[in-house]
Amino acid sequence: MKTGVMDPELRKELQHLDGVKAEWDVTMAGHTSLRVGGPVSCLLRPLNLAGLQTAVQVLNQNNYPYFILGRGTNLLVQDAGIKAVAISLEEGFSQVERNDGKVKAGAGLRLSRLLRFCLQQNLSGLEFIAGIPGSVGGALRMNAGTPAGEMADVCEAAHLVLADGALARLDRTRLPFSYRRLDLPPAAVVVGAEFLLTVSSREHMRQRIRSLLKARKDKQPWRLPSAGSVFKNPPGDFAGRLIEAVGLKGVRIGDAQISPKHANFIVNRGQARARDILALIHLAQQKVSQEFGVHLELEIEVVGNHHNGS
């Protein structure tokens, strides 16, 4: 079967699969941060993990392309849409417990859901994730943080479907963690997390939130869609600052445009296109590489078909 060509057979077993919501040729512009995006082929609400593992195994058996949606704060969808199946999990998946001092969170949990839990639950390590949009799965495959820490530092263990629907569980030792990214098996879904936190005072807490997140809101843009930082930092440097000593800070295509606040972030003034978040990616990594010989790549997941984006 040819990859990205949904078969009739196919569709028709995606829509009656027991535990899995589906809709079809849904647009992404109303799923992701930016506000921007065309059409999937698909898109899947598994409302348990047995629902999930078997959505997961029938894609994979039909050799069909599947991504995780998140919620879709670090995605760029282009314009023309892509012919995949995007997988939500944020109906069945977003549960959060604590046992002693871990906590247990679904991969859909929002991330302030998360931090809200823990201090209710006076458990102090999460606190670097104020502020961080997305939700608790997509944080681990970025290894999502701040320079006050980041998910390797406080994640005990991941729980997965793999491809063939199995279930594992891999503990801090086998999660090969880097920066903003952590490899897991190929088509692998993070279905849930296990933290290792301590013990605090809820004050003292409220205290470093407080100040985590007027440092991001008086650094980075935040009543403009977006999609966080564009581009990783290069070692021992600033992406935003880069970007800005080329002279692009501020600077716009269409409605899209290199922020003036923050310049390793592009917002949706209204009406962009994918298209043109894409066109100001390209041109600050080659002013850049022009400029300072340093090839910037991208921290957000640019996904989609290339053609027919008008």
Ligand code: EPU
Contents of the next structure:
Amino acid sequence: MKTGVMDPELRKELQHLDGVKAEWDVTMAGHTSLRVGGPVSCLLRPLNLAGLQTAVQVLNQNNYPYFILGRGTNLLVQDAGIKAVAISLEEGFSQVERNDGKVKAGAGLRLSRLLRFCLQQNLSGLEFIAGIPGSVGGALRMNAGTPAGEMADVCEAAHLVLADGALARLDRTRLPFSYRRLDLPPAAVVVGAEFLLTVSSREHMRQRIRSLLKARKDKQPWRLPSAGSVFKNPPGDFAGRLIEAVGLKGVRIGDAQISPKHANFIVNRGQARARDILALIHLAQQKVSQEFGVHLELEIEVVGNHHNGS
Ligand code: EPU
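Moving on from the form predicted alone, kindly provide the form predicted in complex with the named molecule as a structure.
Once more the chain from above appears, this time first in line as the rest of the complex follows.
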């Protein structure tokens, strides 16, 4: 990544891209489920494919860092913000359509909307996403899932915009999914996905969704802002179990707290800052490593610049 200081010429170019809305110095606290995080240099909202292709091309040509802001549900942005462009696909890429047993969805579509569509169409296979926040694109990149299923099980193909702006369709044989991960070409942007589903009874699907939502509500904090599971489960064990076992459940730094309900969640009790959350992350990693010799790997993505001093 280059330094990210934006040249006035680039700023002008981004401001006037066809089919792209630009907003400057946008605070990420308003765009992440944790409700923390400083500003990005610019938030771009491409309204169509051509707009996104040009934006990606221009940013790559200028070596200016960018990232795709899904629904911000798995993201921790540092308090000092990040000298990068965030690209939101919410406005231009939220379409969904059915073609026989296949559903094609835009990357910006909310998972809850996708599931509602499948239910209306009596198409089964994606029930496991019930209660998972976030967008189709984010879910694909992360291979989002739970023990009830994951994206890799149902994803037939991904549609991408590559670094040079070209389009690509990768079918499932070319999608290297692994645990909470999908390896894609560097700088590729997921713009849509195809899911292969099976016709089923709507009542059956409803029951399954209800029971998944109930289990989630019983076990996880849902009233307070969070980013879901903070750490991946280490092989053969559970991050939540380990963090509870080292006595950190309920521990608080500032307004950030390791959830008293589920130790693999960090909740924002009001005015938490990214550095409070990071301090809890480091504490959990340190204690679990000392007591169990297990390294807890982050599931959430941390981006941004550190504070100098303060
Ligand atoms: N546990 C504890 N203490 C805790 C929390 C959990 O001892 O504070 C123990 C539980 O008793 C259980 C085990 O840890 O034996 C696993 O807990 P749980 O059933 O809650 O599942 P999880 O592995 O922590 C996973 C996903 C969640 C998903 C749930 C439910 C990961 C990292 N997390 O959680 O996904 O909602 O299963 O299906 O795979 C997410 O990824 O953001 C997420 C919320």
